[in-house]
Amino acid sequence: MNISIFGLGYVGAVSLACLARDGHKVIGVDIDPVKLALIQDGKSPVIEEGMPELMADVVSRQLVQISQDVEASLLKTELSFICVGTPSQANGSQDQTAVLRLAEQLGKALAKKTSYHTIVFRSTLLPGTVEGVLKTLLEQHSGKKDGVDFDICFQPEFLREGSSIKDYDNPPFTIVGANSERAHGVMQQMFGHLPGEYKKTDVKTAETVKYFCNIFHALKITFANEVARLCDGLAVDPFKVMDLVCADKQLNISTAYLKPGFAFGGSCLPKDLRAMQYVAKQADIEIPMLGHVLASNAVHLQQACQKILATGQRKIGMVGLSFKSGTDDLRESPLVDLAEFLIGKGKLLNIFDPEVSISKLIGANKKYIEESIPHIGDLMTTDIDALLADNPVIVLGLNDKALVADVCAKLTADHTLIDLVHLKDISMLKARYIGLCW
């Protein structure tokens, strides 16, 4: 195909030389005659393994021009990708200045295009950006419309600076956020020949998904410093135990634990970090990071608690009270601190749980109830059918399939419905629904 790639640093220069290397004929644009100069006498304007070759290869055989033109550039192509440079600025918001302005010259060029185009944003936006100020700017300058006369796409990029045409030629996945199968048609010719699934999703996701695969990466890194100040404390190996933590492929390095949900509790998880945290305090390590998960999870706790009292509802049936489903196990169970919270604030609760039988009920569990929150343990029934008949709002913690089956069956439109456990299909839903943060 013919392309132009509006913007040659790091990412606009990578793609580039792959691009014409796969034996597109590209044409480079950009407003520094410095990088320009480079290309056209077959140099790379980023230092990278490999560039060096592969710029003076796909310069030689004369697939690549260059130019400062935007105009001409996307009137001679069928294909444009937007890698303009979205720094940050001093109070930590976008710069947007090179995207904002070049997209008023494309919506220009448009204008004077008689075929379709396609424009691939590949820039670093804050979610909404594309299909917000950049399509209105698109559509008011050409006189066009979106997904009739042009397409907008937006395609995450997940290049590493050191191994960037190796990450090139084999990503994880391609993912291009686009509103027309016929964008997702031209984008597949492009990049389906890549290793890694082709993923189609909507412009907004895939804008941030971008940030979140980032931070992450950061996230990642600043647990393993900190788990590296904490083992130099206790005189242990860092690289022994993050070693030993990498090993476990089926919860630790997987996709466990890492779906959006309701708080954590347990009789582990908060108990484990703040051993952790008290043995920084004693050894005066700062571990920020760590530090404030359980705030996190409290702050979580929280959202839970607002959303329902924002029914303004007084009685209210919580299906679940254990830290989770499938078991009767109630110490730090976030479901008995919301029941605590409910109740403070003068609500009139039923709770049931199948696990959670009083007369089943022994030896921690049984004292527990008995001794730290017997005001819940009194405010439990075993009739399901009675507390859907008597309360207004229904909370849902737990996720055991017949259950949740049954209660969904039976709710009405009298009923709304607190969802804590993501329910995969509401469309049969009678109740009014309220997710937690979906």
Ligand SMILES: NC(=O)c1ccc[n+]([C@@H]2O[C@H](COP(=O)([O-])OP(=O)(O)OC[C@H]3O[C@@H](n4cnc5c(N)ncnc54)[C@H](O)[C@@H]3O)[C@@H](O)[C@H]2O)c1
The other form holds:
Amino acid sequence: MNISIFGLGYVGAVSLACLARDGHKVIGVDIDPVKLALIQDGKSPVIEEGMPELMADVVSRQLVQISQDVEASLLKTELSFICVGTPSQANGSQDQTAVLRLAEQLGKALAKKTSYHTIVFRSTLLPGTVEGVLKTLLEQHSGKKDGVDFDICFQPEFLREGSSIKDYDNPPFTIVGANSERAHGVMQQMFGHLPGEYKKTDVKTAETVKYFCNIFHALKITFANEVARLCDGLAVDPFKVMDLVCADKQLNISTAYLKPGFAFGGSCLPKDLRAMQYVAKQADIEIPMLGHVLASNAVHLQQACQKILATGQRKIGMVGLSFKSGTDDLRESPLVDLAEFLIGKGKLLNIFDPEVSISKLIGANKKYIEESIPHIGDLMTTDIDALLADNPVIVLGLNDKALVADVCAKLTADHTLIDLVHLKDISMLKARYIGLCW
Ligand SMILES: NC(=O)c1ccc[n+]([C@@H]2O[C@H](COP(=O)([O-])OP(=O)(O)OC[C@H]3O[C@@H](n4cnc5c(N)ncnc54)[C@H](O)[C@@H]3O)[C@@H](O)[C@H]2O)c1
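Now that the form predicted alone has been shown, please provide the structure of the form predicted together with the ligand.
Complete assembly follows, chain above in first position.
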């Protein structure tokens, strides 16, 4: 294909060299004449393993042209990649000056184009930027319509400086956010050969994923480093610890615990976090990230409290009380905290939890309910039908499949359902639906 690349920093230069290597004819555009001169001489504008050889090769085979002319470059090509910088401003906000200016120029160039064109944004952009301001600029300045005369896509870039070419050839996946099958057709033709699945999504999700991949990496590094500081204080080898932490592919290095849901609780997680926080305090070790995990969990609980209060109803039915489905353990259950908060706000509660109801009569939890939370034990019912009939607001905190199906089938248009577990399918639900943060 004939491709134009706008912005020849790390992302643009590596893309230019790799696309040319793969047999495409590429025009590289930048406002920096030094970068253009380097490429013209067959030299790489960025220091990257393999780039000097690759750039020399593709330039010598005349697969690459360079230009400062946005319009001519767009008109000569069918596909454009936008790779200009989007640095931080002093206040942390994203500086979009380059991409906004470029979108205006691209729009003016598109006005003169008589055939279909695909514009792919690869710069990291705040969610909503492409379909908001960039699409508007392109349409305004071209007088044409996205999805009709041209298509816009967002394809997050996952290369890492230092191993860019390897990462370009071995991405974990290829994510393309687009609104048209025509654009996906072009992109699959370009990148379908790469290892890693080609994933279609909407534009805003693609923009967002890039942020949370990077933030997750930052979080993982910080986790390992805070663990190391704590281990240092405890005279334990952090490498032995983290090697073993990483050896667990079921719970640790896996998708476990990575689905949005309700606050965590139970007899282990909060207790063990607090114990390590105390170790840190005693040894003067700063662990700002781990030290704020419980505070973040409390904020999440408050989110549920606020959503329930916002219904303005006094009578509330809670389905679930234990800290997770399939157990009767009430120790540090966030649903118990939620119930206590609502009682404190003068709400009238009914609570249904089949596991807890049994343990209210027998088992280890009987004593806990009678001695520690008798005020909550008294609000429990074993009659789900009565709970649904008596309460206009139902808080779903249990994820038992059969119970969820039964509750959902019995809810009426007079109910409001506050979903803390993320129901998979709400299409048949008659009640007003409020998700925790979805
Ligand atoms: N560097 C990385 O490892 C990496 C990885 C993934 C995503 N990203 C994202 O990709 C984008 C580019 O990153 P980078 O590190 O390659 O940036 P960079 O700063 O190295 O390069 C950006 C280039 O854009 C050029 N430019 C600015 N305005 C222009 C215009 N109007 N027309 C043409 N060129 C123009 C600049 O002269 C510069 O050469 C950023 O949004 C970044 O967040 C970077």
